[in-house]
Amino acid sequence: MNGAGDPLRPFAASSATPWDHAAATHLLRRAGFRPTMQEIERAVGAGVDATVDRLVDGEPEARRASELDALGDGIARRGELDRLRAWWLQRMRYTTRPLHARLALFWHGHFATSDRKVKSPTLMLAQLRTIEAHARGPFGAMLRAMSRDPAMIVWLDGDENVRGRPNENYARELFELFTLGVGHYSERDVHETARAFTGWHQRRGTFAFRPRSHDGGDKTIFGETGPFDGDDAVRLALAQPAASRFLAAKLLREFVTPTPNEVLVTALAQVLWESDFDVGATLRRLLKSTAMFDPAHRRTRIPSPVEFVVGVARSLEIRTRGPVLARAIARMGQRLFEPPSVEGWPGHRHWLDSTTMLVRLNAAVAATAPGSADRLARRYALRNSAAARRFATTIALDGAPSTALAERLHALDGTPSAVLASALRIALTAPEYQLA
């Protein structure tokens, strides 16, 4: 596909979709969190190859992030899941690799394995480790790491799994949350991958290969029989048709849209596909695309309650303390390292209820408080009420508030830093800003 129906194709900048502060401020919404005015000028500049290929290969970490990132053992080591929560989202919010921290978030929902069954901070951080690792490469990669995770076998029960008595948690999730979705696998073949991992244990937390307790007889899966341990059974799953869409899927639902259709999927699953499902490559020519700027794909998704708070802190650029945001991210339904089920949390509409959509407008009012406002008026020298009023709409409605919001924000006056704050809190409590 590289014809004009090629929904993956280029993106051309155009006088009905322009490159301009709108565009710049979509793309870096979406494949990370909500950016400060200087990284939207800065992609503005740059242009979108740049500004993707920045995204994607990351730069050097910021100080403030690389120090954080030290005190994550001595966390996990003291067994306090609440401040390695915290410590997470710090490390969001201080990132200068936004499109790595929210794929770590993505996979981390992808992989789910919660710390009630775990009870080892230890661990939970060892899984987040892996997935760091291996978050923007090959996927098969990533599921042979993870399928030897002491986290994830504890979670699945792999220890319990062992020749002559094979227990199918594992294989069963492999094939219908890792990679291939329900209906594209059989009984048979979630017994005989279960076979294939058996002695895949974990001790102490660390991943150990049992022989005695792994079963090398002859396996059948997918119609291909062999003695197949787990990596083969890794290899066998993404050799399905399925595996490519079933992912493909998935990423558009994250960056692009909550419903891509069926030529989107497709696109996207031969990129995959091609590419030998490495994430990085396929998400630089996704995000490079004529789909990922469709003006009907924007403002489509419900950003995740994590999404939302390290988002209004990154572009307000607020200096906030970690366990702040995970008691925030908390009462609004998500918890990391404790997702609710092995599917992960359900996302996109499931995220706002009466309850959860109050406290994030109250989120927003509290960001709002006119010292942040002061801030922001200082350092983006904004001289008047016009430029306040600019700034607000820029960094939280794209520079296009509806009419009725628009006739709002012009009513203010007043200094600035007063006409910024006001700007910030309607702008931030506004229905479309709970849209990105």
The other form holds:
Amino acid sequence: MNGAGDPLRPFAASSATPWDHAAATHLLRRAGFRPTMQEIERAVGAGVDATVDRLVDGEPEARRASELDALGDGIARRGELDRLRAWWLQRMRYTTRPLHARLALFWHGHFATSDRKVKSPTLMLAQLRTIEAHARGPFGAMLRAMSRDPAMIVWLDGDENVRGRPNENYARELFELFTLGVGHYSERDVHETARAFTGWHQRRGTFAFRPRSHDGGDKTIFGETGPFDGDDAVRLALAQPAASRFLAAKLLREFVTPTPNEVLVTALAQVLWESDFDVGATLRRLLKSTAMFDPAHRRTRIPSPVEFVVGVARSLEIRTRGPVLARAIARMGQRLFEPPSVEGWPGHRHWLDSTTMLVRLNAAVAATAPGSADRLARRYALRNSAAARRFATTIALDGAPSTALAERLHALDGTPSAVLASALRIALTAPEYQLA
Amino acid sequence: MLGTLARAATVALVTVATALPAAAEGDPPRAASFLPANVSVAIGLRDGDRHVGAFRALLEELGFEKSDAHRAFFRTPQILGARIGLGLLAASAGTDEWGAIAAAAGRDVAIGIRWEQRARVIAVLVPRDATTVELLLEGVTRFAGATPDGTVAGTDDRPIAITSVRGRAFVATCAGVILVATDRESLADAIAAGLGRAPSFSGSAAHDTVENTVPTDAAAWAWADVATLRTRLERAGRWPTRIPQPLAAFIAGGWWHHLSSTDRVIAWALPTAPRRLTVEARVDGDAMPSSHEGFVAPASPDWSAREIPGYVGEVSVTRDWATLLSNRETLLDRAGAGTLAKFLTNAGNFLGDVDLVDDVLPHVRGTTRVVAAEQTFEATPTPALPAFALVTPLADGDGRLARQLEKAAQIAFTFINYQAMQQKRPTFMMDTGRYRDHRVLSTFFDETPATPPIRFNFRPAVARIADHYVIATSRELLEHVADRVLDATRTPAPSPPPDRLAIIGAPVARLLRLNREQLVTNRMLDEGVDRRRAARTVDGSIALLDFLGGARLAATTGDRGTRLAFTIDLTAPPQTPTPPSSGSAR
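Having seen the form predicted on its own, could you now give me the structure of the form predicted together with the partner chain?
What follows is the whole complex; the chain from before opens it.
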């Protein structure tokens, strides 16, 4: 399907939906974090295709992010989980590969594993590394890697899964949460799949297959019978029609709209199926599509606390203190490496309540305190109030503030940096800013 | 603070340039005579220019300008910019930047602060080298934006001109003295005091006390009207009658009583040796009430911890703990008493039928010390910490208490092991042995990983050594302490001050170097700076410690007052860091 009714047909700029600052900001925000003005200008100049290719393929990593990356093992080895959170957030803040960072965050929620049970920052970091390595690749390879991931094995009691006494925890979540969703598998499929994973253990933080614990007998999964092991179970799960639809819906909710319709899900499922579940290729198609830039999909998604805080820091080019970021994000309801359950964070509307909204507003006010925009005003040579107002509305409100906001912004006066700080404060605390 | 001083100095220079009169004949006036009598804080600096010169010579002698510390903190773009500006200014006056600083420090400086609606500051400078100061000011006036702001009455009906620097500082000269104030009224008051038309601080009883207390060779002195400051803070609800945290209350409660009842504090600084500066302070207050008697206790005869290999520092306090604990309801507020009650309950769980307050503390008389020393490891934990030893005198003739305390320690170690097992962490093995004929209970890990976590810094050991009880985080430190205690028992040293704190720079620097990578990491994450900048700050801070020969605080609390003495020794850093000399860890 590639005709006029195909929601995934390539985006073509028109007078109704131009490729402008607002469209570029929307793409960069959805496929990463809130962008800087420099990133917006660059995207506008490069066009949709080049920008999406750059996002998907990634640029050489910034020196700062590479320096940070090298610190992870030491932090984890010392067992400093809070600092590991700060480390991950600082990497997101300074990376030149924002889509890769967003994908890692997305899969962390998908394969929700908590240190509350794993009790090993080293294993949590190893899982994150695994996620990062497979984030844009074939989904099947990621599933096979996660089935061997020591943190996952501890989390879902893989060490207790032995021949004759299969533990069904991982098998159940493999189908319910990772590949198919409820209603697309039977209890027998779960039981037989658990047998396939018997003996898939971890020892001292490394995957260890124990042949004596493995049940090598025939199993019947989704109607097929054979002496299946874990990899076979993954292959059989992905062969189910529900798998591509399950993953397509999840990707759409993350990157396009919180309420994808059937047409959209079916179209993206088809792309996934045809690409053998290649996430990078699927995202490339999705991010270049008409659906991506549909005005009805813009500003419909409530960003997670991590997206919100990292986005504010990146777009305002603020030097960030990792522990401060981590604490603010935790108060907003998201503790990295400690998702609330195997289902991860519910997301979207669940992110906001009267308490977390207040924390978001406080963070926005703190980020735009008087004097905070001096550097930004100098960097972008904002010489008058009008330029400062224009800058603030472009990076924070897609250049289109509501009438009421526009009036408030217009009333601001003072030095360019003071106007910029005030305008950003008004913008960041506005209801429309809370939607990505 | 530095910015304020820099602005004040600039303003002072501006004033002299615009209105420096001919040098007065005879003895120069005293700076303190220009402070109004009603200042709440007065600070004096004597012969500042000479001390600046001596300080410069000391920095050269120590090689400070070639150090990482200098590179980290004095070669930043901001500091370099300021130094270039100062250098140009100094060159225009025919001197260098140090000469300019010395000229501004002058012969005699006094600073007074009055608290009304806000702090009002008056600075008085009596220059020695008026010509250099005048030349310096010619340069400064070109940039400062100073404007005339009327006059006040001077001598012989000759008005004294006042100059305003953007309304934030007001300056004038009077009889060769430069005056700077944060408001015009204070400046007028200072001139009136200096000319004898209003009461001056130098004519007050407070100044007489300063003159009678501060040694004549002191480089600087400070006096504070604590009664007035305290009244203001009490009105604002910011002066607690009792220290809320129990440990802090038992350490500082005596000092706090004197600070809460005194009307003044006097302090002074003395360069007592070529590389040593001593700051002393005196707080005289009301006699201790009976509830506070535990704060006044004789110190134990000294045993020197300084010779312990890898000695890092120590904290020593002398208290009558039994008396203090029996008065806890008076000394602590409700929350503090509650916190202490929880601690005593927990202690009771380990001590069994022995009560800490009734059975143990009456036998603890004298100076309790916490000593820190470097330790070596089979594999260095991350972070690497020093070993600590708590050493307390224990009058325990038949050893009954020591046996009971050893049992309590065994229960505590078992409890820790239980928690560690729950968390799948390594557990302690316990062992009993003897050292110099004293029974020692020690712990060790049966297996050390290649990259041990922080808990591998702690392998506790306990023992009764002569009339002391020792709890150490490593057996080797316990043995070193035992050596010092047993040797001192044979040849006791004179009694030291009751309360002491000491730290030695070099071993601390070595410990920080061991943890450098983690410190750099933490700074990168915590401050959001890149590796180069984080490393520069960490390395600079460590290098700064290399210059710290030692820092010591000694406090003596008597019935009616507290004396404090803080001494800092500077030293040339070693060419290469040396490893600690203590034995290997068990």
